[in-house]
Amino acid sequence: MSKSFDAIVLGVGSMGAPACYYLASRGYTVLGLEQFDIPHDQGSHAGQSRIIRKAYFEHSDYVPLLERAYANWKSFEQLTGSQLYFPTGLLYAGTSDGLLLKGVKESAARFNIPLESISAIKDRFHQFNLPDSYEVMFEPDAGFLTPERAIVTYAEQALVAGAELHTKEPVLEWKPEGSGIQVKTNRGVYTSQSLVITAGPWASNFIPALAPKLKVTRQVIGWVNPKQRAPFQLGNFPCWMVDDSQPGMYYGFPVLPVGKFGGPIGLKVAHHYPGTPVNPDQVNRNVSTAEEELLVNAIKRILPQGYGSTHTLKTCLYTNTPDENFIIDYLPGYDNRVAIAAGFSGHGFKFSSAVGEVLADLAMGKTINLPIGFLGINRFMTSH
């Protein structure tokens, strides 16, 4: 096994696996280092499904990145023969002046994203019970991605293209070494021309200067058995987001056939709002009765036939920045040899096909043709 590479990627998950693929497919020598398995359920990418949408309520500046992500998902599916994106449409509901609906309409208007207004929701989606005062919009080109399968497929294609991927090999430290970077793990020492840090909730371990700005939180996700399955199954039911005056918003997915998608079984629902701050190495994975009740009550309120019994409760992690926008940039002080992607704040996975490409460009000093300036690190720290 080689000890010297063009690039080393720390963390082979949501962003690291595609970064390894893009680097290797362009002919660079790349080492991906992962402290767990590929994939794993200790960080942010587990849980069967992730929503992908273009009418981005968080900020319309994300839409060009999303356009690129959609294109990259499609070309990667064609390359591998694996379907990773499943169009279901996405229902948005909330008050017309609330964060969700205002942002969705703004992004759709700015970038001509198809968006439908639904007036008689009971006629179209009888599963929902929403206040008459809510505005309801539908984005037909939205849907979901399968995160674990996507990560494994990117990792596989990285290997096919010549990458070296090491699992269960924690990184102990990295430092500049001559004109490159040295990385020390529990198994050895490696050198590279450039370093890509995609460590998810562990980013603070490798970028101490960012630690005060990155807050890791524990999130609860539930899968429940609906009173009737058929109305909620894939093909009969969309993905959805409801801004129903709680802090944050609730969202969910259709029931997916486990023979095709793997478990868990049932209707998946979660709350998009930063949870309890945690140390990623000491997460309580047990879900309390009170946490379960919050989810169950939301389902009963929004989807009256959606809850019969609880099937599975899991936890995952958000890594939140103060403004809830990502950080994709060079780390100051290392002559553009260290690229980072961090702080995805619970809405990053859909971008991973584009972020992997951007990170490969950063690592190799290429021109970035996507508008990532608003995601720069300088908004949180001054350069050396």
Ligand SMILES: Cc1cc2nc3c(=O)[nH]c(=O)nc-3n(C[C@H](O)[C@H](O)[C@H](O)COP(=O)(O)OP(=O)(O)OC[C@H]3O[C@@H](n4cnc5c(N)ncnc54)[C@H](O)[C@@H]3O)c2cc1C
Second form
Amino acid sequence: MSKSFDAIVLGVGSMGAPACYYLASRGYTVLGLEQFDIPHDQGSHAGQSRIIRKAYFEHSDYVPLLERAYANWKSFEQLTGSQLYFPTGLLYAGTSDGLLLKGVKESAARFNIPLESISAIKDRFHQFNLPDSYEVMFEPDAGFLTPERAIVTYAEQALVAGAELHTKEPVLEWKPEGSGIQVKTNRGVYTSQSLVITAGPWASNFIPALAPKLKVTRQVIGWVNPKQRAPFQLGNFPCWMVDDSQPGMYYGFPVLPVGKFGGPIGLKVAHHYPGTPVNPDQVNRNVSTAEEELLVNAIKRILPQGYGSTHTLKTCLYTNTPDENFIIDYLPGYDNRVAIAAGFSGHGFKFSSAVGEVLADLAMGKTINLPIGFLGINRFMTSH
Ligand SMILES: Cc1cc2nc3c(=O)[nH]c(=O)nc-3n(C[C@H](O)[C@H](O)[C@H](O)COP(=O)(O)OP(=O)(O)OC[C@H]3O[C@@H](n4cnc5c(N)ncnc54)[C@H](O)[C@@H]3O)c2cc1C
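Please move on to the form predicted together with this ligand, as the form predicted on its own is already shown.
Next comes the full complex, and the chain you just saw is listed first.
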């Protein structure tokens, strides 16, 4: 006989772990199924840090979700006593009418988000070398999150609240059964009232109609040893985004003390732009010399004292939608029994504390109080 739950969460990563927590802490029976460990480095959440910011250049419609995400990160930190959000401020630079600066200013103006204009950058952040023509802004209430620690803390609290979490148990298939859902794994068959699909780069395996729309790409991240350490250390240096590449933009983080954050060691930098399309099960994890050079050249150009030697190079996966906006919705055709969060297009982690809550509400048929209409699945499909 199959074991039955109120909800099954398929994929316990960035979005699935908080969904398990919100469901279990509200008293529902929940089973989280994860194909690897919690966390792991094969999907979208590895790499020590993720930027969180509110003056959202991608679209100001995200700001109400961000307000909720900030509030949820704070209350979860208070509940657990774990620091997951580290406020460092965030420096934005680019041409005044470029995608980044234009979008940041629009969101800040629409929602009154504190934003400082920096005219003499050398006086305030001497580490940067930027063209005189660039506009530079600083968002004080921005910083970074620790993704692996956040996921494991959500998973732990889900367990404390009574969830069942199974690791190394890949879901093979799901289908409607009676008034609920049946899920088959390599170890068993389970049934539930609702299914939450948070499979990240593997989402289209479970929602084939989305396969032509979701493009998984391989992204490269680097950690380098700066020539001088102190100017780049946490406390002395902000997170940053510079809109100087065509296409995309470079971004980075301060050097984090290993004792508190674990590795990798050094100054982290990456390029935000969809990389090479890949099959998530067959990713080449070796980083080429040409890929290293792109990152190293960006650091040398933007942070002249930032590059001494390369320390670590890693890969991670984006799951991109055609418009680079997320999909958070019910899957059409299943009477609101299947909720989905996918296609986070390289900018989703900061929202996970709010997305988990929204998914718990969707799964249990509650009213959604956040404006997620612009993230509807009907942008890309009309039926399953
Ligand atoms: C290099 C890089 C930098 C980024 N920087 C930022 C940033 O600065 N700020 C930001 O907000 N966002 C950032 N992001 C984006 C953010 O990390 C992602 O949007 C987010 O992690 C996506 O979460 P997810 O839950 O969809 O995927 P994941 O976290 O990968 O979770 C999906 C889970 O589903 C599991 N799964 C899949 N198939 C199965 C199956 N068959 N059975 C069981 N389990 C399964 C997977 O193993 C995985 O654990 C970055 C991403 C990358 C790659």
